[in-house]
Structure formats: structure tokens, C-alpha cells
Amino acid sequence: MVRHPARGAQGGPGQAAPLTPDQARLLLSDEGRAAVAVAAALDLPALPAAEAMRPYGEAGRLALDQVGLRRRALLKHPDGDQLWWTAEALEQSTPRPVAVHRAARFAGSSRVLDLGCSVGGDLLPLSAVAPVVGVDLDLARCLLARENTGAPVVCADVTRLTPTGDVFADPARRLSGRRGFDPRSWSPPLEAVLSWDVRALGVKVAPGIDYALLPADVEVEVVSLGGDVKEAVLWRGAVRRGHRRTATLLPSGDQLVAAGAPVPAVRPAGRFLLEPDGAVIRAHLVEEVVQQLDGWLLDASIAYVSADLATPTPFGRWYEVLEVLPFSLKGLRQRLRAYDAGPLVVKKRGTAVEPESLRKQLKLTGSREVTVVLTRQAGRQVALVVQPVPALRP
């Protein structure tokens, strides 16, 4: 086992240079495959491993990088150590459970075009539900995608295509190594993607997409995995399910959809506080959760839900409210010492207080782990001392 992270070729500050087509061909050659097998079997620190691979020349260096990438890939993909990667492709890849969930919408399609397919991370689950064709501009990634998936992959500029049929698109959102948040800067621009006259369209976008930019016939699905928001997908045409907004929680598959819930009431905290799942918040569906739980908000602009009963729900985590305090460092320190607080879990929304700085300022030395929620209640800064409620599901 190589006990070091992947060391990429020299590129921009802090990042590896892109894999070239010649390097990809070398990796996929018999020489490259043999080098990868040797590198995977090493149990050496970084420098001795590099020295051991020196006789393999360029193939040895690439092999060490590839082995490191494959081990990192296992965090996202169950078979990630069997696939071929570039550093940027791995960073941008979708975790397999999310990609499988997304691909299900195309089940039964006569053919799906995966535009911007990279090394094939999305082609694999798509190919399990329908015939596929991948397209990418980067020749090195095309070569790896063909090897990873066995699917047809075309090296072409998506911005020059006029797609038809069923399409999944992942526009490039990085410029000079930095993520671009303006959809007009993507390649192809989001406006161009949404103008395609296709039967079915899915578009991977950032979870913080501005809904005001989207046509009325587009569904936005925000997906979280294990409580962490992973992506948003725009659905149009035959793959849209009739809702404007959807929050999907994986691995359970629980979904919440926009249903026209009324504007919630705003009141002081009750006995319980719910922290909604991030997908619910990003999909602008907190109002639906409030309605389901017969609850209310502490502040009209803050996504914390309060209620007198902790009704079972998959869409957030309940806490029992032990105490509500006007926020002040002295008062909070005094009350937390009364709880024998030591390790402090800090949750925050609607406040500029930094948790690590707060922990240092409070100087707590007790023996109990205590959770504090820093937020606003009717516009005023408050601190809620809470304790987690055991998981409640319907």
C-alpha cells in the first residue's frame, strides 16, 4: 500500500496539471497497467515509493498518482479503485448513490446523451437503465471514460452541438481552476442548455442556483446524502415530475415537494427545535416542513422550526430546548457552566459568531458535551441550549 496522497504533475498553485492524452494512453497501455499494479502493492512512504517506481519512468509517476486517486475515489464510489481518474474529474465527480438516483429518471429511454461526461462517473449508472453515448471535449477524459464504461464516447465540443432526444448535461463550471457561480460563464452557458429542444433534459447545477433565473417549466431537485447537500438537478420535459421544487434525502429516498404551504407563523421557541435537512433548505421547502409538523419559525428569515411536539419526520433533526438566552458572552458562559459544559457543539444560522472563536472565549472546563444554537428570534440574537432527541421517523 502506498502510504501517501496522490502527487500530481506540476500545474497551478495547489493543483495538479491536467492529464494529457498521451499520458492517458500511457496509463492504459500494458506498461502503464503493469506500473499501476506494482504501485498498488507498495507499502512504503512517499519518497521510497517514488524511488521504487523510478525504473518505470513516466509510467511509474503516473501510476503512483493513479493509485492515490483510486483510494480517494472509494469515498465516493464503491468501485472507485477499479476506475481511471484525473484529479479534477475525481473532485467534481458525483457520489455513486446520487448518480444512481439521478439516472433512474431516464429508465426506459431509447438513448441518453451524457454531455460533459468526464471520465464516465455518470455514464456508468446511466448505462444501467438505458443505452448511452458520452461526449466530452477533453480527449484524455474521453479515453478514460471509454475504458471505465465500455460505452461509446465522442470527443467533441458540446457548445457546438444541437442535441436531440434525452439529454443529461453537466456544464463546466470552473474557470482557471476556480468554480464559476454565474450560469452565464458556464460552458455551455445554462441559458443555452435550457434552450435545447429535447424530449427530456437533466442538468447538474450548483445547489445555490438562483431560482429567479429558471423558466417556470423547470423542476429543481436538491439532493443530500447522509445529511450533506451534494447537488441540484434541473429537470425538464419527460423527466420532470410535475413539481417546481423537490428535496431528496439519500440513502433513504425520502422526498418533499413544493405544495403551496402558507407563510409560517413566527413565535418564540417552544419545547422542541428542528434543524431541517440541507436539501429541504436549499429547495426552499421549509414552509412545507412547518406545515407538516404544525410548527412555526423563530424568525421569518431563519430556517429553524419550532413546535410543542417532536413529530417524527425524515426531513430534519429534533432538539429539545432546555433554555433560551439573550446572547451575551458573560451570560452564556455562566449558564453553560451550570450545565457542567465542556465539549461544546455550536450550531448557527443568522449570526456572525464563529464557533471556534466562541469556544475559546467561553473557556469551558466541564465534563458534559452541550449543544448550543446561535440564531435570531424575531430579529434578536439568542442562544438556545438544546439536547438532541433520539432519531424519530414516521
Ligand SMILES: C[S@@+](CC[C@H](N)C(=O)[O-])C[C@H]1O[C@@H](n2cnc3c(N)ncnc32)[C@H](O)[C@@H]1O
Given for the second form:
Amino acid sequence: MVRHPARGAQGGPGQAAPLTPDQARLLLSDEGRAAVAVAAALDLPALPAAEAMRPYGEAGRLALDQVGLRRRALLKHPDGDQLWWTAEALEQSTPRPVAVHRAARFAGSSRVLDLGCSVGGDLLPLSAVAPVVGVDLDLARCLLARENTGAPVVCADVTRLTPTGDVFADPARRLSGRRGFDPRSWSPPLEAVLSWDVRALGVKVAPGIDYALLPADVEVEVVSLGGDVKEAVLWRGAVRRGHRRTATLLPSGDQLVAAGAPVPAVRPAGRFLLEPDGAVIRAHLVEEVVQQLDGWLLDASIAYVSADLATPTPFGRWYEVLEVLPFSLKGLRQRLRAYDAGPLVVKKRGTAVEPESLRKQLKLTGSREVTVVLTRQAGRQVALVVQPVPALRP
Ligand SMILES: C[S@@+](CC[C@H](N)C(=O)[O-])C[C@H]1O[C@@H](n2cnc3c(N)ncnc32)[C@H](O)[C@@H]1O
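Having seen the form predicted alone, I'd like the form predicted together with this ligand now, please.
In what comes next, the whole complex appears, and the chain from above leads the way.
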């Protein structure tokens, strides 16, 4: 095992060069595979590892990179150390639990086209539920995707195709190393993807996408994994489930859909405060949670829900409210000292206060970890001293 893998030929941070088709062929050759096996077995820091691989020439350099990528890939893919990667393809790849969840909507399809399949992060789970064909512009990625999935992969520009049947697309959003927020700058552009007249369409998009720009006939599903929002997917045609918005929480698979909840009441905090899961917030489904929990909002524009009972829910994290203070440094410091507060957990919505500078200014030296929520209550800045309620599930 290489302890500090060298970054070389594959364009890791600070190195733009993507893997070329010739380099992909070399990696996949007997010579490349042998070098990868040797590199994987090394247990050396980066420099001695590079030295040990020097006799293998370019295959050795590529193999060292590959082993480093494979190790990083395990964070997203349980079999990531068995797959072939480029640095950018790994960064762009959908984490496996999310890809598996998404692929399930295509189960039973007679054939799914994965248009922009990269090295196969989605193609692989799709191939477990239906026959698939992958297409990508980048020949090196196509070669690796074939190897990773065993599926047919065509090297082509999808904007020149007229796809039919069932289609999945995951446009590239990190052009020139920067996240592209404008769907017109994606490759392929979102507009082109949405113009495909197909039986079923799933498109992975940035979770912050402006819903107002989307056609009325798509469902938007926002997916979080372990509480972190990972992506949104647009569903149209046979794979749409009939709702306009859905929040999905993985790994549990709990789902919330827009069901026409009324505009929530706005009142000061009650005994409990719920911080909704990011997928619920991004899917604009906070009002559904308010209704389910018989709660209300502290401020009409902020996603904190309060209630008198902490009804078990998968859709957020409950805190018990110990006290609510008007926000002032002096007042907060005084009260937190009374709690013997030391390490401070800061939650915030609707305030510009920076947790790190707040901690510095408060200079707390006590022994207890205390949680404060900085937010607005009916337009006024407040600090709530809270304590987490142990996770409750229905
Ligand atoms: C975000 S990545 C897909 C990642 C993949 N879903 C995964 O999880 O591994 C987007 C891919 O689209 C490909 N691509 C971009 N524009 C394309 C086009 N016009 N035609 C075909 N492929 C394209 C890129 O080469 C890249 O591999």
C-alpha cells in the first residue's frame, strides 16, 4: 500500500492534464495491470514509492496514481479499489448509494442509455437493473467504463444524437475546474438534454438549481446521504412518480413529497426545535414537515421548525430549547458561562454571524459542550440555547 500516493499524470489538484486514451490503454494492458498490482502492494511514502516504480516507466507513474485514486474511491464506492479512475472522473462520480437509489427507477427498462457515462459511476448500478449502453465524449473514460462495467460504451458527442427510449444523463458541471452554476454552461447543456423526446428521462443536476427555470412536467428529487445534500434529479416521462418535488434521505430511503401543505404559522420557539434535513429544505418541503409535526416556523423565511412535542421523524434533527435570548455578545456570554459552556456547537440560519469568530469573541472556558442556534424570530436576531434530543424515528 502506498501511504502518500504521488499525483502525476492524471490531473489531480494543481495538475490539469486528463488521462489520454493512450495512457488509458497502457493502464489496461498487461504491463499496466502488472504495475498497478505492484504499486498496490507497496507500503511506502510517496517519494520512495515513486522511486520503487521508476523501473516501470510511464506505466509505473500511472499505476501509482491509479492506486491513490482507488483508495480515495473507496469513500464513495464500496468496490472503488477494483475500478479504473481518472482524477476528475472520480470527483464527478455519483456515490454508489445515490446511484443505486436512482437506478432503481429504471428497473425493468428494455434498455437505458447513460449519456455522458464517464467511467461508469452510474452505468454500473444501471447495468444491474436493465440492459445499458453508455456514451461519452472522452475516449479514455470510455475505455475505462467498458472495463469497469462490461457494458457497451460508445465514444460520441451526445448533442449530435437523437436518443430514444429510456435515458439517464449526468451533465459535466465542473468546467475548467470550477463548478458551473449556469445550466447553459453544462456539457451537454441542460436545455439540450431536456429537449430529448424520450420515453423516460432522468437528469442529475446541481441541488441548488432554480426550480422556476424548469419545465412544469418534471419531478425534482433532492437526495441527501447521511444528512449531506448530494444532488437533485429531474424525472420526466415513465420514470416520473407524479409529484412535483420529492426529498429522499439515504441511506434510509425515507421520502417526503409535496402534498399541498398549508402556509405554516409563524410563532416564537416552543419547547422543541427541528433542523430539517438539507434535502427537505432544498426540495422546498419544509411546510410538509411543519404539517406532519403539528409545528410552526420561528420566521416565515427560515427553515427552523418548532413544536411542543418532539414527534419522531426521519426528516430532521430535534433539539430541546433551553432558552431564547435576544442576540447580544454580552448577554450570550453571560448565559453560556452559567451553563459552564466550553466547546460551542453553533447552528445558524438567517444570520451573518460567523461561528468561528463568535467562538473567539465569547472566549468560553467551561467544561460542557453547548449548542446554540443563531437565527431570526419574527425578524429579530435571537440565540437559542438548545440540547440535542436523541435521534427519534417513527
Ligand atoms: C459528470 S460526468 C458523469 C459522471 C457519471 N455519472 C458517474 O457517476 O461516474 C459527465 C460526463 O459527460 C461527458 N460529456 C460531457 N459532454 C458530453 C457530450 N457532449 N457528449 C458525450 N459526453 C459528454 C464527460 O466526458 C463526462 O465524462
